[in-house]
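Shown next as structure tokens: one chain only, the form predicted alone.
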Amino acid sequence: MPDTRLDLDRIRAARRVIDPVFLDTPLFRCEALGRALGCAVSIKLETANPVRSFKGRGTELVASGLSEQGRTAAVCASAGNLGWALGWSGRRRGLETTVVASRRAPAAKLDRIRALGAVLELVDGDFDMARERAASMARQRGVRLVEDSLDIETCEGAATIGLELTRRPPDFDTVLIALGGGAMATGVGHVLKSLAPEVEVICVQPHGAPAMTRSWHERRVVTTDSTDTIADGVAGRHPIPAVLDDLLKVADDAVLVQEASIVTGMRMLMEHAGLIVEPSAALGVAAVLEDPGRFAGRHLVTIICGSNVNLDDYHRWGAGRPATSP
């Protein structure tokens, strides 16, 4: 078992506390995709939820804890998806929510996180520039700052798709998972490293937006001083360290991918799959098209991790085009 902040007897406890919404999300083969792209591909559907991300199993830990502790606010930055996954897991237990995001998060992220009740403050600048924020924010209000990935909670409520990915003996070799904070990363790495060392655990990250895959080949923290990816939600440029620490325990490689790379898997996904994607989680079939012989023969399991994307955006990057090949 690799030796991280992460511990597999609270990931399994976990499950409980986490509202079954956000469990058990459809784990399938898509023979369609994998023709097309030459090897064998499971799709773990992690959009199947009110919030279409994966960030609900960590909020819902996060909430839980905050409401036992008769805490009642939160705030936390957000390039979306946790703004509004904490939002919904807030409401339920009677938390104020207040999310602080970039002016240039896509609209439909932000629609729907006013839409919980939850606070929205827009910030000039990135998710890293809003992080600050949010941290003097929650400093002055004495009230609890959700940082995600550094919070083990969203690691190991994240890490629960792990368990649910070896439910039963894998019958995968390889797991791609979308680079950027490392929550999913470290949580869903350590499940498997403990549970099925065998399968490959390979990161993925935009090549405008490669800070903690270049930290995880240098292995110390590499800092960048902008992003330029349609890839909004692995779009950071500090990591933290603590997080690093742990991926490099977990993930047996971290690769960059181009953004043209990204929309085609988009476009992949929608043909092939017949879903509709944002950038990230596209990132895994990226992964594939920019270097089919490693995947060859292999059977992977991507992970689709957020849907939350403006149509505008997505006809306007050409991922609503027909893909019919790599």
Given for the second form:
Protein chains: 2
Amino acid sequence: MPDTRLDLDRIRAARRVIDPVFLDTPLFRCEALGRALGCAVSIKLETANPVRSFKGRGTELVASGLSEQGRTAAVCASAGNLGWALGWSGRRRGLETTVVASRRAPAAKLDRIRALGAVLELVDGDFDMARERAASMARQRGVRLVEDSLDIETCEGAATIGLELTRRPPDFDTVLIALGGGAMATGVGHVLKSLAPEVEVICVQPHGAPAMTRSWHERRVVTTDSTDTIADGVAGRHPIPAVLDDLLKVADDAVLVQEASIVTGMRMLMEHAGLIVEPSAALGVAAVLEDPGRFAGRHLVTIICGSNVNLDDYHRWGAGRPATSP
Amino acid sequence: MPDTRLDLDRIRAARRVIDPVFLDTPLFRCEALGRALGCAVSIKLETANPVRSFKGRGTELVASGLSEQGRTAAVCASAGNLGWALGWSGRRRGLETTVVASRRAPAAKLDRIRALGAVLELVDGDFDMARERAASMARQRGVRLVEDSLDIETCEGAATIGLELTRRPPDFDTVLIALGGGAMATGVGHVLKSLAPEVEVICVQPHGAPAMTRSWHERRVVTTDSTDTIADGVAGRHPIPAVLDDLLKVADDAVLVQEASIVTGMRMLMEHAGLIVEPSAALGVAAVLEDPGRFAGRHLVTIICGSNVNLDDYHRWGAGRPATSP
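Structure of the form predicted together with a further copy of the same chain, please, following the form predicted alone?
Then the entire complex follows, led off by the chain already shown.
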């Protein structure tokens, strides 16, 4: 049992709080994708819910806790998915939710946050600048700042994915997890290392946003000055020390992938699995594409963590084009 | 309780036979699609499984029954989905599966049937010609002919979708069901009319393959000479009398939609729900598009029955193009 901020009993209890629409998501073998990648591939699909990402698992815990405390408002910084999910969970419980996002975030994600009735504040700059602005707003107004990966509920919510993966003795040997702030990686990783320690936990991040991966390899917080990746959902520059500590205890490896591999991964998920995914959700496939020898003959699970992608971007990147077409 | 060939106890028992990977599929509100259509829309997603359609529910029952009887082979005619599902269920139980398909069936579907180790026989002509050829092969070889919609297991398998829709008191008032041979419509319809009779059951078929819809309206079997639709999964010319009898007892309406509406429906499902679907799965959305006044303000469920589509076709039809692009 790794000694992290996470706790199995709390994660199990979380299942009773989270709206069932986010739980017990599909887990299935995709033979066509496996043939194309030279290994067995199972997909854990986190996109078939009202907010099209796994983030609802965590925001349900956050919003439920706030509601029990009689709080009426929350603010978060978000590249889109956390904001949409917090807006959804907050609306159900009568919370006023303010989401601070980069003006560069996908328009489709921002529109959906507005449609929930959440207040949307846009900042010029990247995710970390949105995080600073959200923090100062929360201080000024005295409302709860929801911080992805730092707030334990966001990790515990993601960790319920791990419970579902280990419900039966795993027939897979590897789980590939998109790495951004680290909520999903530490949450799922904690459960896997507790209940199925033989399964290899591999985190995947873009070369264009490598801060947490570099930090994991150097065993200390490494920040970067900028990010440059289409995978907006995992593009942070300032790893959170407590999250890095946990990640060091539950991840077996952390790898970086090229943008071109992410696009090819998106295209393969469309072609072989019929799935439209956002770039972050293709990181696992990208990792296999860049190191096929490592994964040959193995049975891996890749968590398809979100499908919130601007379709114009998707087509501009070439993700929507069948590989067989010119 | 409608007096059909179906029986609730048998449908409930079917859940214990069907591989869990096909059961308890996602059911979730898609607010973006609802806003675009002027009503509340929930999606029942039948594509997140190893064969990317709902057909595995039925073929699990068929193959399990054959296996219990000590049979070693089965043959079916299929536009693709039944064949893939029967091949999958048969392989698990050591059955030799032969699938007879039209040479016009999508190449991607045919490749996946071959990859399962099933024997694939192609005929020049449409689905009904494949059906005749499969029947004669089964007679000659003395093996079980699996007939979609006629064989009660195919209806009972689909009917388990109905159990999942009615697990809690429905908050929807309408279910839109793609109508082809009638297995899904009679199966789901039977459960709805038994457990939630106030819910309107509306079947949707393309104008280009209208035989069952015309039969339902005329209350007698009406056949057509040909079919002309991109919705290959529902393109039959010869309704089965016993299935029509059941459909008359469980469907509240049966409507026909244009090809252009099917393509727009596919595009909307991509744009607003992030789902790649095959044409049959867009019939429900197409029905709303053609009669928005009828559905305004209602809460409908549309069953996304399959995502097996040739991506070249998908793009050629224009289904992959965002509506906002030129």
